[in-house]
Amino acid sequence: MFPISDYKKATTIEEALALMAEDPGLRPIAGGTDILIKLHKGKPGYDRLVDIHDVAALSGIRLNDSGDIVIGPGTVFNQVIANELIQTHLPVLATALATIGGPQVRNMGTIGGNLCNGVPSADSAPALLVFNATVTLRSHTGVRQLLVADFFKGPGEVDLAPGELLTAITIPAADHRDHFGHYIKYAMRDAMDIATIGCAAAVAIEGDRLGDLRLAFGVAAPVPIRCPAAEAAAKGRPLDGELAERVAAAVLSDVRPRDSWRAAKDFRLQIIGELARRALRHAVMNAGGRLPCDRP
């Protein structure tokens, strides 16, 4: 038995917002793969729930008239992975989500829940960061939008006020067109383990040069981060044997890993540099280019 003290169910966004406005202590639950674990462990603040699992407007993926990709936060991982729009325009996101848990988790857990859980190891976060994704947050009194990069405030903490609901994840057209990416997850086990380090890269190639690099990491700082120093070190550089090494060296000034029982800081730094090299190489290959001395 789960120690649930209050449970309400909503079938529309408006109904959910009205319930949360009346009682801001209600916490939304969709897939429940994170919240139910916290309930089972007796963590406070998770026993009063509003069920949004059947809110149809929170699910699905569409391409709007501007070419933006809009993902409903209630869309489960396997639906995102298999979606034709994602496979065509954002395969790196499908790759990242495919590393989460096992089939049962991917059939229940939602992409919105993965973000709202706020953990540095969220596999969706680096892939969304490199495409400058935004979140739409609605309450009973208004709507606001944030970059995913600004949504994370600290370990397990996001910028989501009481009574607010994540209603959309948007990847702008200008940020997914002409960019090709790759995601690598390093974990202690090959399956069903959280990331020790997660790395996403997205590139645009201009002739024999790298026109743009976007690089993001999970578990390399208290929150998922972009890597401005590494990106600047690569922008406009030729696709030569030095490029990956420049990025691997520069990225060390962007990250702030820590010692933990899962991995030592020095080990994480080594993995971060290597994942930066590999993710860049694979992203360049996905864009139709090649870096000399490619390694698997």
Contents of the next structure:
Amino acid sequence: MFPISDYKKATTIEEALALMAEDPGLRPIAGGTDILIKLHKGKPGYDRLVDIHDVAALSGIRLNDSGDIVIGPGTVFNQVIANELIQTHLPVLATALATIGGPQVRNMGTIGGNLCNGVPSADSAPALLVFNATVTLRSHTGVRQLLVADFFKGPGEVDLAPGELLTAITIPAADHRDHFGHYIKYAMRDAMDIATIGCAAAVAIEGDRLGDLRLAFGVAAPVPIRCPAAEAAAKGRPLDGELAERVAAAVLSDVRPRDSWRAAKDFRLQIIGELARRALRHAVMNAGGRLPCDRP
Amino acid sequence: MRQTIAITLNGSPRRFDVDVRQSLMEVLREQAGTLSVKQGCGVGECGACTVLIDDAPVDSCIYLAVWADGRAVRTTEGECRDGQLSPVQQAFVEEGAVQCGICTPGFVMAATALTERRPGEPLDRDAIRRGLAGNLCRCTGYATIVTAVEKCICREEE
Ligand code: FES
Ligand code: FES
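Right, the form predicted on its own is done; let's see the coordinates for the form predicted in complex with the partner chain.
Let us now look at the entire complex, which starts with that chain.
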């Protein structure tokens, strides 16, 4: 039995917000794949819950009138992966989510939970970052929207006030239409493992030049990050063999990896440079271009 | 913090009076008597507790029992019909994919979901391994398990 001390069930968003307004100490639980493990291990701070597992309005994926993709944060990973809109317009997100856990975990865990956990290794984060995704946060008194990039505050910490609930993840039409991406997860095992480094790239090609590069990393800093130096180094450059090397060199000033039992800092830096090259090359390919490889 | 849940367990409607703090695994083992559901790690790592909920595999150790309310739950007990093993169970027997057996019910359910999901779609050994990536076995070395699943997919195609 899990050491839950307080449990309220919500079936609508409004009900969840009202419960959380009344008692801001309640923590939402959706898929449970992180919170129930923490409870099982006796970690304090997770014992008072508002259950949003069955709030239907929090799950599902749709295109809104502007062509933005709106993902319900309660949608489980496997539903996001199999969704036609995602397969057509944002396959890189499906690629990223397919690297999480194993089949069972992907049937339970939700994309919103993956973000709200705020861990640097969240596989959904780099893919959402390169498509300029936003999160919509609702409380009993109001609603605000911010870039996923601004949502992460520190390891395990997100910009979510007590009483606030993540109610939508939105990928703007312009971003998913013009950019093509790729995600690579480097981990010790191919399944049931968290990323040692995760890297997403998205590009827009203009003729034989790279119109725009967006590059994001997980586990390369205390929070998932975009890489402004690498992006600037690539913008408008010809699609030649030198491009990947420029990006791999510039990215080192964007990242701040740390030493841990999982991997040493120097090793992470090596992987970061290499994943930047590979993700860029694949993203260019997905955009219909080709990046020659002329490394020795 | 008690609640009554109504589930369809292996095809039969059942009601259970549960504590909201209980995992589905606990209710299945302690109240429903479906003891094929094993606890290995208890934290979603090993897949020994795998059951199908609305035909999708989940780790019942990190799934609250109350979430199963109104849903269909399948365990290996229900796969055997009229004294006949299911194709997946039969293939496990024939290939000797069982040693100590603690992981077997979880593997059988994960494999069942995998073979039922897209009938007729060919799955190579790599795809089978990915489909079973949420299950750990400490005995067999996996080769016989993958072969068993391969075999029942081939049979389906015949
Ligand atoms: S006991 Fe549930 S995954 Fe190990
Ligand atoms: S047969 Fe012993 S753990 Fe798999």
